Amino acid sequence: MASKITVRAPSSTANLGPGFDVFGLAVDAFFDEVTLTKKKSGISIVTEDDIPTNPDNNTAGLVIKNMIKKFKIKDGIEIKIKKGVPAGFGMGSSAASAAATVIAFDKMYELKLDENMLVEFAGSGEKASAGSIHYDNVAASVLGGFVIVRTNPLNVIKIEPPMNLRMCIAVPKLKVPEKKTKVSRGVLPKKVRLIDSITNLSNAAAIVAGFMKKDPKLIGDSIKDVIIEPARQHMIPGFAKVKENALKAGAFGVTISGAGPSVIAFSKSSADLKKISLAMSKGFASANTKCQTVICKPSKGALVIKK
């Protein structure tokens, strides 16, 4: 068994419009690295990033606590975290750390856990940042590709994305509120009109069909959400313009990435992705907001990079 192991996990985008809390997609825009090292006792977190170092308030720390308890591990563990996924921008930052940690622990102790168990432990870490457990980002980050999450019991279905699917992500330079996920969940409607539910359901079903048929156009065309996006878009300055610009520039579909404030446009490899990215930047500029744009493609899941 290894005494030290490093795992890299990708960023992810959740919801994909109508698939709220159900769909996730791993993307190679950003990555987190986690190194676990065995020590005599206790759990400690080492990082140069601005994240909690108390294991109870850190996604990776919570994951390790839960796994040590469950598998009756006697060692202590040092968790070294190198953040590449920007925290609080709807790119699955806490999920990437949790995913990397789960894979590292599984490999270190040769547990050979199945996919659902890995996702379940990674999800338990989300409580530290989101205040509640949800699995869409962690499932994508652990397994890679496109995932559909079913709960009670947890069952994650993974579909390989089309090779030519591309995304343009605009990450606005905004000050993100503390516990942003909690805040952005607080604005969601308590009641949903039946007609809206049907619209979202038909689009969500079409997105799955698009992934099955390896058809980026069908995926993008179906990324339409009439429930969550309208409730959240006021939290993103210039959102309507960013979306309109990206669609005019040739994007197939545009939506909020996860809980925002990043905005994601879907396209394919042969499209003018730079043009779409620039159009999104101009959309944010219309609301006096600067942004970073990243062109990315679907990613594999968390991988061991050093033993």
The other form holds:
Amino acid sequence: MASKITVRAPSSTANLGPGFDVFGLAVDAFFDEVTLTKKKSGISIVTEDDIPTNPDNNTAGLVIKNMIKKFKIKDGIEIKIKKGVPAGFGMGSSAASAAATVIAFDKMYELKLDENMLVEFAGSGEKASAGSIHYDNVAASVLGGFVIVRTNPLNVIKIEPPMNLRMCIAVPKLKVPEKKTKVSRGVLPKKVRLIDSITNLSNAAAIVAGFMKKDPKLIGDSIKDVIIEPARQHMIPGFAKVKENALKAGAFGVTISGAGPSVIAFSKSSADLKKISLAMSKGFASANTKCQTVICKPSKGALVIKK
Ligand code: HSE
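Now the other one: the form predicted together with L-homoserine (HSE), given that the block above is the form predicted alone.
Below is the whole assembly, all chains and molecules, this chain first.
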């Protein structure tokens, strides 16, 4: 058994519009790295990034605590975390750390857990930052590709995305509230109109069909959400303009990435992706907000990079 192991896990975008808490897509925009090292006793966190180092308040720390307890492991573990995924911007930052940690632990102790178990443990760590458990980001970050999350019992379905699917992500330079996901879930309606749920359901079904048929246009065209996006968009300065600009520049569909404030446009490799990115930057600029843009593609899941 290895006594030290490093795993890299990708960023992810959750929801894809109408698939709130159900859809996730791993994207190669950013990566987190987690190195686990066995030690005599205790759990410690080592990092140069601005994240909690108390294991009870840290995604990776919670994952390790839960797994050590479940599998009755006697060792102590040092968790070294190198963040690449910006925290609090709707890019699955805490999920990436949780995913990398679960895969590292599974490999270190040769547990050979099945996919649903891996996702379940990664989700248990997410509680540290989101306040509630939802598996869309962790499932994508653990397994890679496009995922559909069913709960009670947890059952994750993975679909290989089309090779030519591309995304332009605009990450606005904003000060995000602490516990941002909790805040942005607080603005959501408790009840929805039947007509709106039908619209979202039909679009969500079409997104799945788009992934099955490997059709980026069908995926993008179906990224239309009449429930969550209208409730959250006021939290993103310039959102309407960013979306309008990206669509005018040729994007197939545009929505909030996860709980925001990043905005994601869906397109294909042969499109003018730089033009779409620039159009999104201009949209944010119209609201006096700077942003970082990244052109990316679907990613594989968490992988061991050093042993
Ligand atoms: N589905 C979640 C949300 C993702 O939109 O609140 C956030 O991590």
